[in-house]
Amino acid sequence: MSELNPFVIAQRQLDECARILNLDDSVREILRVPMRELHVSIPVRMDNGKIRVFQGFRVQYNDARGPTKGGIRFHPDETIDTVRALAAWMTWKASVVDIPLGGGKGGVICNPKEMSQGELERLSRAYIQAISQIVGPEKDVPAPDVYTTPQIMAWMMDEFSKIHQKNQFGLITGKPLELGGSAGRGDATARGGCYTIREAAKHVGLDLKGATVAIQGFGNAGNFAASLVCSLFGCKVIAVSDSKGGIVNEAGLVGEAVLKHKANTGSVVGFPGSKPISNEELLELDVDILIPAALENVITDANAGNIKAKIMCELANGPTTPEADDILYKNGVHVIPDFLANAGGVTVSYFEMVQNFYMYYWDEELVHQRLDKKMTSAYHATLQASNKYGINMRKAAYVVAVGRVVEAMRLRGRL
């Protein structure tokens, strides 16, 4: 369905922002499409000796504020429109937290769960060979995303270093610590989101100690969020879910125990002492804070009216449709939009780039301090725009981010 096409949604969000900012039509047309995209065919010899050809993409959306930056996804259902949308959102994400980067994204259509380590390594190296002419520390810096890991980043960095015949640690972020990775990168997305929750709670007058939380999605961001809202703020996580279903316990769930159960069984479902709940039911629970941390388009005009949370922090990319946004705003749900809420990842990736450039590495405490400062400043800039224009937080985040990109383009003489 075109209305759920993530790139169509990204364009609609931009169009609305352009209307609020009264941007010239020519400026809007430039910002509606990527400045560059590369489609590649990647032949890889599989373990059975046969060659299989994978399709891959790299999209560089806008580089007015600096080198493009964005993850690489290995997924069987990857599409160019998803990659385009995520590259656009990365542009706005880097801008809203005011780091000197543009937005990019990459993807390969494959199923890593059906591939051996050797096949994954050969695919990773072949992909970076295929896109090597348009990436680099001062051009476009990839990172891990869905089904890609620090190990995959290490292989890609090594392959790029071979091509250039020198170490190129700065090619990519999300690397292992031993190869120029940054302390604090593992939980950066969730931690950055938690800093915005703290600020949002002050705004809506919510006492976080004992506040109830439901989290849809128990992958990297979701499970770190479950742990951090408890350890940082004293919240009570009462429901979590994954692709197989969800669990609820009004008395609270212990994140580490749930994580161990999932590691042993493959799902949070069946956790002792919990009751089963569907992903759809979880979204509509009567909780203080809702954290969608799974897939896009899970909150639509069909269920937005049933959302009871006071604060919704979007750690997933694109979980809410534009129609749902309007309903949530009208109903007084304070939404921390995705490209603000989950910008902790790209912020610490930027910190990793900085550390790679001057070959001096920060401790975790310093990373957390600097991340907190960036996320807090970005949240308040967005809240200020929301109040100034009388618009919801997503539109406000767009106003802040797009305004900065347009100003950079104007100063560079591109407009």
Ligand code: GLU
The other form holds:
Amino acid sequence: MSELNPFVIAQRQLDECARILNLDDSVREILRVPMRELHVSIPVRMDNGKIRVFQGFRVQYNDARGPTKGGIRFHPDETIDTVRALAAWMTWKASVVDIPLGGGKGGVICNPKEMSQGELERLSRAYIQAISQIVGPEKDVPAPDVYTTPQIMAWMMDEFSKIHQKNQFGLITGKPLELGGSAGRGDATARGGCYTIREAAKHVGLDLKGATVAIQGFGNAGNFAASLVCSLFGCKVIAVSDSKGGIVNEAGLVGEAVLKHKANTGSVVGFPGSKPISNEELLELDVDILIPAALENVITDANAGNIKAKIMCELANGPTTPEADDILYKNGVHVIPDFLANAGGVTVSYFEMVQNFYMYYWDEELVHQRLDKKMTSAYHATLQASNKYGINMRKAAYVVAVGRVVEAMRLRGRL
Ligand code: GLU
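Now show me the form predicted in complex with the ligand, since the one above was the form predicted on its own.
Time for the whole complex; same chain goes first.
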């Protein structure tokens, strides 16, 4: 049976990498745990006049290569171990694309779908207040993640600016364009993933024109991926899903129309001309490209053997367990692992930080070009390590990323 605690998985992945790189045990000990974590209780006045206390976390995993960086999740199933794992993956993510940042992550246990805008705003402001001592443009820079939005980033930036009595655009990334956001940040995670798909397709010899695609998840990453694989490469998206279920149409689904349907009804389910399909069935469809873009642990030893895609591009964080990884590798599925595939988000976040620091903003074309360069070289560095060591792409991405973090720690004199 697959282990499903994401932090245990993250530690196992690191142990395996330490073995391949022959790392000293003391180095491994440092890298296995976060350098700092803050647990906060956040009282928020709800619309009914009563106060509710929410639990929140901010984990700073490793800052050897620069200020820690990573999103904030608002999710009812959030746990400290999930946040720890995600903070570790952020460390490897920033390193694999070679941007000068460390890794961190935040989370609040809440269900934004059941909260009013006013309640969400009060929670967002109270959370950033509660963690304000350990975050900041040169310390730790949050961003959007599951169920958090540019509007939430704007509230947090505003609250932090009030505390410091000056504008602090650099506190947080993924902000609206009007408030120091970067062009191209909205679809950056999906676009970065698409650049890796383009390189992977050359590697496995897949013609992307007309290639079939299934996408699990229709949030910050999945919905942009659905339109980008069509507009950039002429792929055919035949199935998409969200937390309520999925839809399939062999003739192809039009991204914009599905998005409109979801905006009107709250789900992709019931889209005219499509057949219903479960989230689990979607993963096993006979497609060329599979994009898990929802939550953790959806591909385990129970279903990995049924995956038929040639390329699997993980836009979600942690969708695949280590047991499943071994099965996929044996079956020849080319996996573009999460912290490489979805690094486009943090890469453009880094561009946003740079623009905030020098108060001069780039146009979208420049963002795309620079993103493409980062993603393409990260993909090839990983592929090269995979060939050199005869290991799967996830282990290879670890080898590249952890190697750089260890070198930074050594140069700082921490080892
Ligand atoms: N939440 C995104 C991720 O997991 C983006 C993080 C960021 O931009 O800092 O990569």
